[in-house]
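Just one chain is shown here, as structure tokens, and it is the form predicted alone.
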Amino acid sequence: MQIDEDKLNALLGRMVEEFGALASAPLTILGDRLGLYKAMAGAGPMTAERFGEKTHLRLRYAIEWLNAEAASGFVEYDPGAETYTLSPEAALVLADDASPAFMGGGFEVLMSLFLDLDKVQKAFRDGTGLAWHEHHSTLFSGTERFFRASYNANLEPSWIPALDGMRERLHDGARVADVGCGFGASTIVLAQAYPESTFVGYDYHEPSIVAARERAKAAGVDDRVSFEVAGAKTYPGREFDLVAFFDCLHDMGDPVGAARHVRETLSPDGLWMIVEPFANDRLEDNLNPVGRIYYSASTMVCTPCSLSQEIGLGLGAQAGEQRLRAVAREGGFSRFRRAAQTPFNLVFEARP
């Protein structure tokens, strides 16, 4: 076999970049956990000594972490003054949990992928699945933090207004079910935006429901928000004005069965809101940086999760509009449309 030296060298160069990204990821998690980015945010140029004092780190650790962050381009280094600076833009991405650009939670999710590698390898070999609750707990907390940034940025300003007439109904007082709510980030964001409405979050994972209740109380919305342990095909209640599925339908073993249950629990003029990872219908159109993230997460988390359940349809995180439309129609919905989108999400509206 003849080797193309240019292609080989290009791939090796790419591998060096990959190694650097993987090697620096734990340092980003350390910076998040220890509050190192927060200590630098808005502080301007800092010497390593000043940084070490402010963060209570031993100087040798402080220097090495700062140098690694500078090599990654996350921290700016001034060789003349020997100072390190976290730019305002980097602070939005790394230090501010409330920022719509915050990515810290994503690194927690990535950590869980490595911690669960042996379990996924076993599932690959024996053809079984790996249920959500069988993953490391960093997946649960990281998912909440990662998606909360997007919900803060988009849910009330653009996604809800894109649903025909729903914003007005929520302002007037609507009954809302948030299915697959996890730690309740989406439920709480909605409750804060629409105080006249009442909300109930459902998730089969009891530890997530416990966490959601704590977060709702801390946010001061527990007077209009409740959380219950229940699955997507069994959650109680009827006559909901809005049922929402945030980034969870593709994880379900029987999404069609879930759609049928939504249809049964909606009011006659109710609406099913489906938020899913952004994907085009053709594989070749998803071979890009966003698709790379979602296919990787889907291989490690979403598809094994679906295959662990009954039916095990295995939609995957890159299902695309055509397949999601088919699920909704088979579940009894006659109207389905794309209401909004971002580079990371598709938002659909389904009606009976």
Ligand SMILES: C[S@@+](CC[C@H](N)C(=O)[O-])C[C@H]1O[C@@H](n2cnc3c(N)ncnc32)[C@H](O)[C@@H]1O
Contents of the next structure:
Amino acid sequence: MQIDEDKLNALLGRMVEEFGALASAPLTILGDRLGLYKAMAGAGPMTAERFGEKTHLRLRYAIEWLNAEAASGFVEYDPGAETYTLSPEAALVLADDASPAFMGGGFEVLMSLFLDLDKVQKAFRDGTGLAWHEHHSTLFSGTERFFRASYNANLEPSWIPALDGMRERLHDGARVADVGCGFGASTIVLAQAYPESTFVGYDYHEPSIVAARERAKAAGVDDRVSFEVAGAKTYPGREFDLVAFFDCLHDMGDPVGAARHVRETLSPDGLWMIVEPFANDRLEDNLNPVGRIYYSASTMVCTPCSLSQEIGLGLGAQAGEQRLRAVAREGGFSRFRRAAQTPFNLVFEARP
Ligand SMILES: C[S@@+](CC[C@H](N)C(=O)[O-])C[C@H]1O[C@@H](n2cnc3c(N)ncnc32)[C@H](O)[C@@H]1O
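Okay, that's the form predicted alone, but what's the structure of the form predicted in complex with the ligand?
Below: every chain and molecule of the assembly, starting with the one above.
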């Protein structure tokens, strides 16, 4: 077999990047957990000694972490002054949980992929599923923190206004169900934006519901927001003005069954909002950096989750508009349109 040396060298060069990203990821998690980025945010250039004092780190660890971060390009190093700086941009991405650009939660999610490798390997061998609740808890907290940034950035400013008449209804006071709500990040962001409306979040995963209740209380919205353990095909309540599914329809074993239940629980002029990972309809159009992240997460989390449930349709996180439209149609929705999109998400509106 003929080996193309240029192709081989290009791939090996690429692997250096891959190894670097993976090897430095635990350091990013350390920086997040130990407040190392926060200690640098807005503090300007710092010597390693100053950084060590501020973070209560032994100097040798402080130097090594800072040097690794400088090699990653997350921290800027000034060789003349021997100082390290976290730029305002890097602070938004790594130090500020409330920023729309915050990525720290994503690293927690990545950690869970490694921690759950043996379980996914077993599922691959057996052809069985792996339910959401069987994952390491960093998946749950990481998902909340990662997605919250996007909900802060997009929900109130652009996604809700893109839905036909929904902004006005929410302003006036609407009844909203957030299904597959996880820790309730989307529910709480919506409740803060629309004080006249009432919200109920449903998820089959009890620890998530417990966490969501705590978050609602801490945010001071628990008088209008409740959370209940319930599946997407069986949740109680009727006559909702809005039923929202944030990044969870494709995780379900029976999305068509869920769609049917949504239709039954909506008011006649109600609206189903479906937020899904960004994807094109054809595989070849998803072979890009965003598609790479989603296909990987889908292989490790979303597809096994769907296969663990009744029907086990296994839509995957890169289902694309055509397949999602078919799910809504089979579930009894006659109108379906793409209302908004970002590089990471598609937002659909379905009506009976
Ligand atoms: C990727 S997480 C998204 C969580 C949340 N919507 C968010 O945006 O942060 C998927 C969620 O769907 C929930 N889920 C999966 N299958 C479900 C089902 N059949 N019924 C209700 N919830 C389900 C999981 O427990 C998990 O919380």
